[in-house]
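Take a look at this one chain, the form predicted on its own, written out in structure tokens.
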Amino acid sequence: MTNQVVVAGGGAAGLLAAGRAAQKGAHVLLLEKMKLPGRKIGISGKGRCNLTNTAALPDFIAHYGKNGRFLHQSFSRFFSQDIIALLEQLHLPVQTERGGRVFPAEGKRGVDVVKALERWVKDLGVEIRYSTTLIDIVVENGRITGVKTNRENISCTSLIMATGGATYPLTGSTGDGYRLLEKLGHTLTPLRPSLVPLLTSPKIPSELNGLQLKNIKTRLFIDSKRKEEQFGELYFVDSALSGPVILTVSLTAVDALRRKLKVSLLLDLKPALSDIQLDKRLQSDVTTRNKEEISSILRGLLPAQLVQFCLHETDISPTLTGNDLSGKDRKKLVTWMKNVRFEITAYGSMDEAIVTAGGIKLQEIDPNTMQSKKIDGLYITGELLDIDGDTGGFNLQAAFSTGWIAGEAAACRQ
């Protein structure tokens, strides 16, 4: 029989494409490269899987940067309330977290929402083939015709291409879908790993490893012009940097330094004090607690991990007391506790990038179905478009929006 529509890639676009076109009517065979669906949905967040943000659309939209008008059909007819009441309705209830991020409720993780989402599409008619890998992409005239996978050669007149980007390899998400992509005449923008930790020079002590700071203001600078502003958290990982102040900026340093400018990080330790009220309250430690010695005094201030490493980098006796710190000196951890610098050079591989930057031409996709502009019956949805957002649920909610309208389109088509 000939599968009317045919979806390949079984993560957050796949199984919503899927599900959707059968919703619509369509049959609809679903090719899934691994042994089991969503490997990516599962270990996203920590395993937590932040799927979407509460945020309204257009602050929503503004988290993808320029090519963010792109989503704005997609996000007007499948947005964050839709895939919460579709989670809910498969007995899956969430939870709005700080900053509006929404994860399964309290005991549900990642895997749950995979199992909910597969057992969903399966329910509705869905044939899901693993361990199917797609080869290539068969067109005719203009239009699409079947499919070649690892396993065998599938007739079809639709074909929505879910998999994924170049990150998380080990899940599946290996790159195929841009070379099919570009194969057949699609333009490719420069794949770069995004959301992905900052490494620096000199490399970041051992020690830090594993320090996790909270309301810290991040500066990034490139060529020494002021370009990113964050607040927020900022963790030491491997000797490199990361957290959600790290991975908001980690794109603008990823394309600066492929263009071999210069990449700067200045650290505030003490955003809510100013350099005269942090003074103040370092003077005050320091005379009350004058017998102590500086590394104890400064453990009011830093954490534990962090004291040793102000100390060196400002050239401060560990040992020294109260008494004898000179107001030379603490106007020097006044300093560096408001600009801790740290010189960029270079940045974690697509294996430990959260998304890829990068992807196929937005110019050559319909926005209101994500149907290719040169080939009839293509749809191109998710992490193959040259779409990349914020950390916070953003990026699974381009997927699931991407995916839903393919699979409508795609099914209406028929």
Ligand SMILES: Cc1cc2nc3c(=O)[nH]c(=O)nc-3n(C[C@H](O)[C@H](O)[C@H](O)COP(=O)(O)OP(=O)(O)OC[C@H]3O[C@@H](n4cnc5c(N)ncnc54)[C@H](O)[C@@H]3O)c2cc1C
Second form
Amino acid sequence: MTNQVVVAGGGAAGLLAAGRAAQKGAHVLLLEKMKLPGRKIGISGKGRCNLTNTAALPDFIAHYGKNGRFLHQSFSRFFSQDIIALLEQLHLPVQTERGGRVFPAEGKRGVDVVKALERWVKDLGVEIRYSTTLIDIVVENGRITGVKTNRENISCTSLIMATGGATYPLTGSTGDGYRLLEKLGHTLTPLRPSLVPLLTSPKIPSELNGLQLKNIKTRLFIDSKRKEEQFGELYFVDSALSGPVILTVSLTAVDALRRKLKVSLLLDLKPALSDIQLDKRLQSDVTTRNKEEISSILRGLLPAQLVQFCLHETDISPTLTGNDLSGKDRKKLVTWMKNVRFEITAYGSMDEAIVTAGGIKLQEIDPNTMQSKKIDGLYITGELLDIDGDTGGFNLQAAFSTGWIAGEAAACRQ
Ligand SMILES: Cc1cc2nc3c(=O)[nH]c(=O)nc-3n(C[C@H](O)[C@H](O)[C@H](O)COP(=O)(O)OP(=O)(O)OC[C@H]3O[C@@H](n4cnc5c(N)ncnc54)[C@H](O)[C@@H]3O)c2cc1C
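One more: the block was the form predicted on its own; return the form predicted together with the named molecule.
Every component of the complex follows; first up is the chain already shown.
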């Protein structure tokens, strides 16, 4: 009898799982609750889809924190060069950008990645049923025997769960898989938003919204102890802090806030200059432009929106001229620019987070096949796993790789 594989969820993991299982000779049925597949792939990377990264394996794995080791086997079998080769074979060339980030080449976007993968699975004979929601999983004597959907009951010998995480629920990823798997006896580690904006007290003034800062250093403190340091870009969005340097430290902040610890963030707006060098630079600006107002002089060091904020925070009058600025005020400005302090009091919701932290406990899954250790014929992939990566293409690659090896294992199962 041909192995009947059902794949629940037509996102990054599900499309790869379905295609690989079909390549390996299984009869594959892909169930997708939305009218179209891969909504999240389509909006990823602001629509450009940062699909993977060129980092070498050990460095790559380091981008998932302590649970990254679990991905070693999947990455050894299907890695960044393999998804790139697959897309190129599907006539979708890619380009590598700063930080090893891989995107579809000029003129192509995330939606083109989805179209290419959808065409690929269809050409391999995968049957896709859209607007079909998995609502229950049938297990008999510890084995998968079928699934229930909003439309019908279906028999199968293997089920690959690829229903994604719980963030951005409008994409269709509403956390269904976590609930269904927990019902079957799998353990769920606490779900939290990761790669999420951080909110401050006092609230960031709306005048700063839209401001993007490059080449700045951030230091995250938990209960006054320095925990993480990042260098790069920060954005002020909707009176919250966002951008790569924030998203990368966000989970540490989220977990600390959940434990009711004190979280603060210090920005160094001039990391290339020491306090002494910055003071010298400001002193020289003030001396040469001594008749200008300090708000105008500071424009040489800070973007206009930040000048107002800086003078407000340091309590220095914007109309003070260079001549009138005391040495004490100059030191105050230097200290501020090197240590802009925000108390982090809250974080964005699941609706705004790029990825879900937490998920199905990894100890309950075989890392060679993604098969559940509790239920025969059940495979768990993608964001459902207790794995979350940094920004840079790491989350999609984890979904592609775990989907691929689950598809292969399910198809080859006797
Ligand atoms: C705004 C945003 C930007 C991102 N940008 C990037 C990026 O640039 N690079 C990167 O690496 N990662 C990025 N990510 C993260 C990445 O998109 C996800 O980690 C990845 O898509 C997870 O893949 P998945 O297959 O596990 O789940 P998903 O891609 O979410 O797919 C799950 C699928 O299952 C379907 N489904 C859910 N429940 C059911 C059900 N009960 N029955 C049937 N179908 C169901 C959903 O409709 C969906 O199609 C981004 C995420 C967001 C939200």
